[in-house]
Amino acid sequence: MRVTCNRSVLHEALQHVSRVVAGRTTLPILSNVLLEAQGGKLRIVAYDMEIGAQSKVPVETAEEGALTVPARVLGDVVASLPDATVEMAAEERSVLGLSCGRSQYTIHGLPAEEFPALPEVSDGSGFEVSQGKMRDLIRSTIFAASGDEARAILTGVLLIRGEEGVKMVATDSYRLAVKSAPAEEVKETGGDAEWRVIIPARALQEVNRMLAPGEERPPVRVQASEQQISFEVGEYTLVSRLIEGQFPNYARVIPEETDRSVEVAREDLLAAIKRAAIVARAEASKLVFRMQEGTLTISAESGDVGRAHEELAATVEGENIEIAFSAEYLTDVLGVMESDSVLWQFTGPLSSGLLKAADDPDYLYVVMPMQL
C-alpha cells in the first residue's frame, strides 16, 4: 500500500472512526484500525465485535493494499502534524511509514488479514431521512435509556418503522420519550414496510455524531437485518449488533386523559429548576412543584443546605395540585426541547407527568412523580 492524502480529512475520518475502537480487550487486533488502499479511496475501519465504523477518504493511489495499525497513536500523530499532504506506505512485517512535510515516522502494526470482517446489512429493510431529522430522534430520546447493564434491553432505543413513518422510544422505567418523524419525512428504500428494533444507545451516540444538520448534506440511509443494523452518511459508515428481547409496552405508560395542566415558558422552566437544583443535590435532586392559577411555585429543602423557592407566571387549567419529580429528570428532556413554550399534564399527584413541546405535536415525555 502506498497512498497521498490530505492530512484534515484523514484526521476527521480516523476521528469518526476510533471512537469505537475497543478500549480493552484479549485481541490486540481490535485495538486497531484497517486502513485499505482500493480504487482512490483509502478505507478506514474499526470493530469491537459490537459496533463497527468505516470512512471513506479520496487518496491518490501508487499501490493498493491493507494493514492495520494501533488507532490511539495514528489518531494522535495525525492529529499533531501540519496541514499538508501525508503520504503512507506499508513496508515489510505490517509496519506503516507516514511522512508530512519533515516529518517522518514508523509504526508497528498487524496483517490485515487478522481483521475481524465487519458485518454487511445488504439485504434488510431500510428507509432514508434527512440528518436533521434523525439528529432529533436521537436527541429527544436517547438520554431516556436506562444505563444498567443489567437489563440489556432498557439499555437500547427501539426504533420502529410504520406506514406512518418511524419513531424512536426509549425509557429507563422511570420515565419515557417518544419522539416520531412522519411518513412524509421518510423515504422507503425496500424490505418490509412495517419492522421494529432495539438499537444500542451507544451505537445512536456514535450516529449522532456523524451528523451535520443542513439542507444540502446528504440524507441518512438505514438498513436493518435481524441481528445487525447499519447507518450510511456519504463517506461514513456505522454498524451495530442489535439488541434482542421484547421491549415493554411502553403506550400503556401514556396517560390517556388528564384534567390538570400548566403552560409555561421552557427556558424559564429550565433555568428554575436548575437553580433549586443545587439546594435539592443532598435530596436525591427532589423537587417539589405547586400549581395554582396563573402561577407555578418549584421548591427545594434540605436540612444540610437550607431552601429554595422559584415562581413561574404559567397558565394553569384545573383543580391546584402538588406533585414532586426529579431535577435531573426534567432537566434532561427540557433542554433538548427547542421550543419556546412546554405543557405539562397531570391526572394526580401520585399519577405520572406527560410533557409535551406546546409546538410539537411529534414529541412526548412521561416521568414519574416522587414521593411527596
Partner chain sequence: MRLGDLIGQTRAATALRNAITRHRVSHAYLFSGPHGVGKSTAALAFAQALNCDRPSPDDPAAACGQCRSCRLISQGTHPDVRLISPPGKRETSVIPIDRIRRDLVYDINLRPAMGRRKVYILDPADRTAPFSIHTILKALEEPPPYAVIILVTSRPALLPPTIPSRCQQVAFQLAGIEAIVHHLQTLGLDAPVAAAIAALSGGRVAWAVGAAHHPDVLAVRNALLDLCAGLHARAASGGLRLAEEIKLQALALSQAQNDGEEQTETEDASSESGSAPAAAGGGRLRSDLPWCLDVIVSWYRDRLAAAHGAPLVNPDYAEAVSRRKSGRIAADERAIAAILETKHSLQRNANVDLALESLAIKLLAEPATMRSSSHSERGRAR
Given for the second form:
Amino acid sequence: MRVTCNRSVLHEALQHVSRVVAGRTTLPILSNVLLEAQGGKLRIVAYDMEIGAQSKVPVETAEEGALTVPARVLGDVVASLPDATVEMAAEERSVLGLSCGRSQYTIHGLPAEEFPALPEVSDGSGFEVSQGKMRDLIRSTIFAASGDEARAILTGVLLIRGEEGVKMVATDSYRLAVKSAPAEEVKETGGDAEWRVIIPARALQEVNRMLAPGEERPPVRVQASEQQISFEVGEYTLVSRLIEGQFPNYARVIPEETDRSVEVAREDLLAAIKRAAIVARAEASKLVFRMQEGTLTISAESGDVGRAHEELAATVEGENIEIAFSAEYLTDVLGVMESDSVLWQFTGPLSSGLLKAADDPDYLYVVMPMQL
Amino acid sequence: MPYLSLYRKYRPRSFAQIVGQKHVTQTLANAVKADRVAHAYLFCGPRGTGKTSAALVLAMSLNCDRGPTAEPCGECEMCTRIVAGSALDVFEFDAASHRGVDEIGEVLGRVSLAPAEARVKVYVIDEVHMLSGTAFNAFLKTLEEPPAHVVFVLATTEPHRVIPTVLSRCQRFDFHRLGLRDIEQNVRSIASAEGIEIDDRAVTMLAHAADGSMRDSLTLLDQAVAYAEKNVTPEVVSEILGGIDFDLIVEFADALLKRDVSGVLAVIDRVVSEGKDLHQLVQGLLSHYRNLLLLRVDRRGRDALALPEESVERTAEQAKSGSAEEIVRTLDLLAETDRELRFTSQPRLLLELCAVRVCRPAKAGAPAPKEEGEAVAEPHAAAPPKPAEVAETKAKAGGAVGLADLKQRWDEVLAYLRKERHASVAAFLREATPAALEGDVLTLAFSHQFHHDQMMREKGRQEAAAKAIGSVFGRAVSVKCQMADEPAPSEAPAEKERIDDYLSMFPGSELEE
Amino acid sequence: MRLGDLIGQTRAATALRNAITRHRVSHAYLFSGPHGVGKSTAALAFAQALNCDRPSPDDPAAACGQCRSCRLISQGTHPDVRLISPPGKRETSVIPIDRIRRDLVYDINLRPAMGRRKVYILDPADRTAPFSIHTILKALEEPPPYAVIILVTSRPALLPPTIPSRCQQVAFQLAGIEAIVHHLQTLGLDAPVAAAIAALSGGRVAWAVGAAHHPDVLAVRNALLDLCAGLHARAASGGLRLAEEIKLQALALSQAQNDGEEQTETEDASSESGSAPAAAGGGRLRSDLPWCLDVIVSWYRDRLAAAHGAPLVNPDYAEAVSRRKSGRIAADERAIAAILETKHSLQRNANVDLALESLAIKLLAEPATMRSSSHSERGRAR
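To test you: the structure above is the form predicted on its own. What is the structure of the form predicted together with its partner chain?
Everything in the complex follows now, all chains and molecules, and the chain you saw is the first one.
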C-alpha cells in the first residue's frame, strides 16, 4: 500500500473514526485502525465489535493494499504534523512508513487480515433525512434511555420507519420520550415495508458527533438489515449492531385521556424545578406540584436541609391536582425542548404525566409520578 | 421454531403448573382472588423447585390484561412480556451480583415511582441473602414503608442468612425439594408431549439424579435425548451421569466389604482408564452405603429405597455382610473424600487412599488387608494422616489444634459467625462447649435442649458452625451436636446419631407425602 | 479442529455433534472434566461448527477450518464468538465482574454481526471474581435465540448449583492411554517414547502433546523416580542434599520450557497448579515443583499398589517399586501425606527450600528396614 494525501483531511478523518476505537480491550488488534487503499480512496476503519466507524479519504494511490496501526499513535502523529502532504506506505511485516515534509516515522502495526470484518449493511431498506432532523431525533430521545445493562433493551433507542415517517422512542421505565419526523421530511429508500429496530444508545451518540452543527447537507442515509444499521453522512459511515428483543409497547405507556392540564412558560418552569431540586436531593429529588386556578406551585422539603416553594403563572384546565415527580426526570426534557411554553397533562396523582412542547406535535414525553 | 431447552419450554405459566408446592400456590392464588396480596414475600427452598416461576406467575396474575386473576391468561401482552423478561414494571435481579448498597440503592430509590403500564410493580430479588449488611439495611427502610403499587418477592436458598428484621416483614413460603414421584411423573408427561421414547427405569434414574430439582430433571432429560441414538435407555442415562452404574458400585462396595485392596484398586484403575467420573463414583458409593445402612438398621427400609426391585435385592444381600459400625465408618471416610475431591488435583490418589483406609481393620487383631508377598503381618498402624489437600480453610501448616484451644477461643468462633450474619447460630452456640475432638469430628455439648434442636434442625447451621471453626482455627472440622448430660464420647460419637445423620442426609428415600 | 478430532472424547464429541445434526443446540453448556483434556479446544471447535460458512455436507457438525468465519474464530477476532478468560497467566487471576457484564450480559443482546450464532465461552468458569458468576443467571435463563453460552471448568463443584442446573453438562474424560500413544505417534514420536509420555500424562492430551515437544520431561521424570528408588540407600541426614536434587530437577524442567518455543496454549493446562509443567515468569519453579512432587507421589502410590498387586502408574519401574522387605503401608501413606502437604504449602507461598528440606527429611526418616537388598539400578522394562 502506498498513498499520498492531504494532512488536515487525514487528521479530521482519523479523529472521527478513532472515537470508536475500543478503550480497554483484550485484543490488541482492536486498538488499531485499518487503513485500506483502493482506487482513489483510503478507507479508515475502527471497530470495537459493537460499533464500527469508517471514513474515506481521497488519496493518490500509488499502490493498493492494507494494514492496521495503533489508532492513538497514528492519530497523535498526524495531529501534530505540519500542514503538508502526507505520504504513507506499508513496509514489510506490517510496519507503516509515514513521511510529511521532513518528518519521517515508522509505526508498528498488525496485518489487515486480522482485523475483524466490519459488517456491511447492503440491501437494507432505509431512509434519508437532513442532518438537523437527525440531531433533533437523537437529542430528543437519547437521554431517556436506560443506563442499566441488566435491562439491555432499554439501553437502546427504538427506531421505527413507517408510512407516517420516522419515529424514535426511548425509555427507562420511569419516563418515555417519542420524537417523530413526519413523512414530508423523510425520504424512504429501498422498499416501503415498515420496520423497527433497537439501536444501542452509544451508537447514536457517535452518530450525533458525526453530524456537523448547523449543516443540512449532505443528508444522513440510514440503512438497516436484520442485524445492523448504518448511518452515512458524506464520507463518514457508522455501523452498529442492533439490540435483540421486544421493545416495550410505548403506545400503552402514553395516557389516552387526560382531564387536567397546565400550560406554563418552559424556561421559567425549568429554572424553578432546578432550584427546588437543590433542596430535594436527599429525597430522590422529589418535587410536589400543585395546580390551581392560574398558578402552578412547586414545593420540596427535606428534613435536614430545608424547604423550597416556587410559584409560576400558568393556564390551568380541569380540577386541581397535587402530584409528585422526580426532578431528575424533568430537567433533561425541558432542556431539550425549544418552545416557549409547554403543555403538561394529567389524569390523577398516580398516573403518568404527559408533557408536550406547545408548538411541536412531533414530540411526546411521558413521566411517572412518585408517591406523594 | 428454534429449539428451546425443555426446562425453558415447560416453565410453569400458572399456579396450577407449578408442581409439588401446593401449599404455596394455593395460598398465593387465594390471596390474589381475595385481593389480599402481601407487600413482601420470601420464597425459600433449594434450586429448581419453582421459586422464580412462582414469582413470575404472581406478577402475571397481578397484571394480566384480563384483570387481576388467580389464573393469568398467559397470552396477553402483559403476560407474554413478563414471561419474556421484557415487562417494564417487573424487575428481576440477583442479589449476588448486586450486593452493594449503591447498586441496590439505584433500584430501590425508584421504587416509589408509579408503574409505567402495569397495575403493580413487581421486584423479584433472587439469592437475597447475598446482600451486604448495609444493603440489607437500606432495603429494610423500603420494606417498612412499601409504596402501594409495589410487591417484593425475595427468593433464597439460604433463609438462615436473611436478617431477622427482613424476615419478619415478609410472608414466608418454603418450597420443598420435589419428591421422586412428582419428578418422575413430570418427566414422563413432558417426554410424552415431546414424543420422546424413554424407558421407565431411565426415568427413575433421571429423577434420582435430579436431586429434588425439577429443573435439573429436565436439563438431564435434554442431555439424555441429545446423547441417545433412539430411545432413552438406562444405559444412555448412565452414560450421561458419568458412566457410573449400579453394577460398578456394587462391585466396588463388594471389594470394600471384603477388604480386598487389590480388587478395589483394580476397579479404580478400570474406572480411571475408561475415563469415568471419580466424583460421581464417590457420590454413588455414598448413596449406596447409606442404603446399606438403612437396610441394616431398619427392616422396613426396603420400601423406602428408590430403586428397581433387583437392585434392592442386591443391596439387601450386601447389607448382610457388613456391620452397622463398619458401614458408618466407611461413610465417614467416603464423605471426607467427597469433600476433598472438589479441590484436589489428585482425585485418583485420594480415592485409592480412602479405599486402603476402609480396608484397614477397625480393631487391632482383626484380619489385615491382604497384601501380596507379605512376610510379616502389618501391625495396626496409628491413625493415618489425612491428605492435606483441603483448600477450604486457611490451614496453618501442620498446626495441631486441641480441644483446649477450641474452648479458649470459642469467642472468636462466635464473633466470626456474627460477622458472617449467622447471628442465630452464634446465639445457639454461645451455650455450647466443645466436648470432644476425634479426628476431624468436633462434638459440641449443649446445655439447652432448645439450642441443640435448633442446631440440628437445619444442616446449614452446622455447616456454618463448621466453617466458622475452620476459618478461625485453620482446620477443617465437621460438627456433631449433643446434649451436655449425655456421656462425652471417648470414641466416635454415638453410633445411633451418626446413623441418623446419614440417613437424613440423602435424597430419594423420603417417604412421600 | 473438528469435534471429531478430539482425542479420546467420544462421549463429549457425540453429544455435541448430535446436538448440531439434530437441531437441538441448547442455549447453555457446561463443559466439565479434568483439565488438559480438550474442553477449551472443544468449545472453540463447537463455535466453529455452529458458524462455519462451508460445513461439510456429510457431516454438518464438522467445521471446514478454512473459511473466514473459522479463521477468525481461531484467531479470536470473530465478532460473534467471545472468549472470556482471566487476564494474565497467574493461577490466582480471576475474570473481573465488569468484563462479564460488558462482554456477556450486555453483549448477548446485540444481534450477531456475521455469524448464525453468538457463542460466549467463559473459560475457566470457576475463576470469576467472587459473586460475579451470578450475573449471568438471567442470560442463562432467557437468552436471545441466537446465543450459546459455554462454561468451561475442571472444578464444577465450585460453581453455585443454580448454574449447572441451567446448563447441559458435557463431561470430558481422561483420554485412554492408547489413544494418546496413537496421537503422539502421528506427531512423529517413536513408539517407546510415546508410550512413556502417554503413561505419564495421566490421560491429559494437552500435557502429552506439550511433553512431546520437550523430551526432557521424560528425563526429569526418570531422574526423580531413580531418586526415589535410591532413597533407602541414603543416610537419614542427607535431607539437604535430597532437597537440592529435587529442586534441580524442577529447574531442569523450567529450563526445558525456556529453551523451547512458547508452548501452545490450547488448554487451561497452565491454569492449574501442580498438574503440568508450564508457567510464565519467575513463578516457574513454583509450578514445576508440584509436578515433580506428583511424580514422587506416584512412586509411593505404586508401592502401595504393588503391595496389593494392583496396576501401577509407572509400570516401567515395576521391579524397583516392588523390592521391599516388608509392608510398611503406613509409612508410604505418611510419605504421601507429607508430599501432598508440601504441595499445599507451596501453593500458599511457603519458602521453597524450607518446604523441600522438611519434606526430604520426612522421606528419609523412614526406618532402615526399608532398605532392600540390592538396588539402585533402573528397573525399567525395555
